[in-house]
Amino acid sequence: MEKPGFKIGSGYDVHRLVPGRKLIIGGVNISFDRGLMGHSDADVLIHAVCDAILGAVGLGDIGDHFPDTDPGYKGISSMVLLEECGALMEKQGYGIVNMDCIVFAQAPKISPHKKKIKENIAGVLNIDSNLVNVKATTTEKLGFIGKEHGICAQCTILVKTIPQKI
């Protein structure tokens, strides 16, 4: 049976702010009084395009490939679990067409951000900048993300086949 040749993945992650942690947003280390909690590094936005890639290749969510119940992931920057995700989707013969990735957070703010968070996005998956987005928004001050309990962020990402290498 042939490979559809476009396939689609969403991503979502949450993680809660706090205190004594630093702040890492797309491969960036942002300047705040907090930071996102979790196993790894907790990059929000580089685990929802994780989740989004595995998704759209059929493999899972980053919790089958990088439990938080092991320690080897302790603490690991989110990059390099990019990185092995970008590489599980070229051995299923895919290969970004785009991805559109919006970061939810009352602070701090992320535009500032935007463009070094698409390049190292980029960089990692070894793509143009130009095929990845990054918006930012606040959620007017409701709910966790308002009250700056969190930050979340979501991920949608188009997939095509690529020509295998002989």
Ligand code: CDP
The other form holds:
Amino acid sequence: MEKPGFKIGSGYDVHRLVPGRKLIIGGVNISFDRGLMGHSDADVLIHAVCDAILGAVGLGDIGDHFPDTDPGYKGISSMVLLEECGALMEKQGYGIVNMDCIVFAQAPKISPHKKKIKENIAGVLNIDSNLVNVKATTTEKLGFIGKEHGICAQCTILVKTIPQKI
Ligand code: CDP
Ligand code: ZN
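Starting from the form predicted on its own shown above, please give the structure in the form predicted in complex with this ligand.
Next comes the full complex, and the chain you just saw is listed first.
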């Protein structure tokens, strides 16, 4: 079967907000009185991006590649996982066309950090930061996000075949 020229992927992740942890979103350490709980640095946005990349190239999800039962991944920067997902995608012969991400958080404000988040993601994946769009929304104080029990993130990505290096 011929390899499709373009493929899409989607990623979604949720982490609980707890006291005593740093809040890291898109590789930015955001000043806040709570942080996200998790085995790694719990960067919910980067986990959604990783899952979108893996999904686009048909490689399952982040837990398949970096199990949270593995002590080697404890406290690890999710940017390292993102870099590995990018490499796995390239190995499959694909590169990123663009991605669109959403952070769902009642607080804190994400907009002041969007530029840096875009640059962080683009930097690790070696792409132009214009190919990375980051949006944020509250849930109008509704549900677990609105009550500030957790933060979630979503990412949609388009990839295309890249010429193979010989
Ligand atoms: O309905 P809409 O998403 O426009 O309203 P909102 O949830 O109150 O968010 C208003 C704007 O604030 C969004 O468009 C985001 O740009 C920004 N925002 C943010 O920077 N950080 C958040 N945690 C939530 C929203
Ligand atoms: Zn996660």
